[in-house]
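Form predicted on its own, single chain, as structure tokens, below.
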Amino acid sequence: MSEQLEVKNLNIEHLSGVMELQNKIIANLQEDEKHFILKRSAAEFLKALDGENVYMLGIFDGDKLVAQSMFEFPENVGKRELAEFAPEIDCDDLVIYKATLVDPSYRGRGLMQELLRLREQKAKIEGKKTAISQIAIDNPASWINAIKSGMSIRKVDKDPFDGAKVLYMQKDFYKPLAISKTKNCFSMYIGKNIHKEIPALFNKMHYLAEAGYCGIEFVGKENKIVWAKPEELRIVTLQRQFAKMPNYFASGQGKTIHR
């Protein structure tokens, strides 16, 4: 990142120059991609600003926001954001990453990854063990700049609130994967025009995570993600497996499952 630049954290004096950070960013989208963002209300920055577990970063040239990240320290699991994924961390560990957004005409400089070290720098202190987050399949720019921070796809499926394609990706500071790069591990290759690719993309992934594999790492040269099943949630898979059976005992049928 330039020396001319500067981070700090935004309160509600800067509700002004992240409304307007957004609005230049989704102004200049094709209609196709306007998706990508979710756009959000002066009212719902206003309490981010001003929010006690709710915290904003931004990048400043001079006086003018040219990049701003948000993260949330949840507090209560049940009406915590992402509740249908990885329910059984604890709130007490876990920061909820939410949306970065960079100034297209400052692109290339590095600000994304430098805003992601800072907020999981701040998620540290605070004594968070786990980020989360969910990112639409279809803004593969903030996906795979989730990757490259070392965040991994755990889960691939439809927001069940609006429906859209998502991506749930998840980072253990403390405790990384155990990954054998010799075995049950692949490169998927991703396509030159990522965009086209997305739909056939969506049902390769949501396969992958289904049968217990991890988006762990952006092959940049390749363009290709590394995919690889963790041992230790295999019994994740099983349980997942197993939940798609028939409930033969519920309707009182005995089976004997042999192995």
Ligand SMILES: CC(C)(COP(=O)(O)OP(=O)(O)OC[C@H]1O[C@@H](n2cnc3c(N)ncnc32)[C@H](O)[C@@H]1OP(=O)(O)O)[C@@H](O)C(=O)NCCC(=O)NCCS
The other form holds:
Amino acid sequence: MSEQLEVKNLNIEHLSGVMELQNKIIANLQEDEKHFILKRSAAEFLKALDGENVYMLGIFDGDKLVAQSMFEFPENVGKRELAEFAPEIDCDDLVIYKATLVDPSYRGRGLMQELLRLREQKAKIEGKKTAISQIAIDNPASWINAIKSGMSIRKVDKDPFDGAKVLYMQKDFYKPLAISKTKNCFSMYIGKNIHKEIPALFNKMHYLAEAGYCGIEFVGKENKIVWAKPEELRIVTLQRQFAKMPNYFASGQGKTIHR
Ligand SMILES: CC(C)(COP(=O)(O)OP(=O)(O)OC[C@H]1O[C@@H](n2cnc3c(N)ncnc32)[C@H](O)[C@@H]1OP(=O)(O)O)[C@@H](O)C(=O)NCCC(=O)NCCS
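Can you switch from the form predicted on its own and show the form predicted together with the ligand instead?
All chains and molecules follow, beginning with the one already shown.
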């Protein structure tokens, strides 16, 4: 990140800059990209800027807000956001990463990476152990960045509210996935035009995630995602399949994934 840029915790004073940046970015998205971010009202931003458990970080170029990122430490009451994912994790241990927005003229300079790094730092200071987020599958700029910051794709599904095809990502700060790069590991080409490839890609990724594979790495030169099946998830998946299909092994219907 360039030296003239400065990171700050955002508060109520920054509301107009936050709204302006959001509106600019939404106006800049194509019609089929509008679902990349949830359009928030001033009231919602105020809650985050003044909130007890929602935080916002911003990057400034002088007085101008050029990037912003929101994250939440969910409270242990009622249903949390993204309740459909990782329900076994205690809210006290969790940080939920929300929207990160970078002004189009400041993109490709590592600002999102910097904000991801700082969110993790803050979460660890607050004693959190796991980060989760939900990202639209057709927003590779966002999920490639998440993978680069150590998150992995754990679940691929439709959002229960709006049906958008999404990736659920997770990073356990203190318990990296136990992965063997030689066993149960392969790379998957994602195609040159992600928008065109989405239906097929979604089906493939959904199948892999259901089978206990995690998307753990992006190989930019080859445009591939590396998928691996960590031992702990392999056991969980087998138990899940076994519970669903009592005759699974007896009927010989076991499926093999070919590399
Ligand atoms: C997604 C977004 C936040 C990325 O911000 P950024 O500051 O440009 O990201 P960075 O510079 O930190 O990106 C670094 C890496 O991201 C990946 N990346 C960034 N833009 C990409 C794109 N359009 N396609 C594929 N990968 C991309 C690259 O791997 C890049 O690394 P490289 O420069 O070594 O190739 C920005 O594009 C944005 O605001 N988009 C609109 C809003 C949005 O979709 N937000 C995310 C949903 S919450």
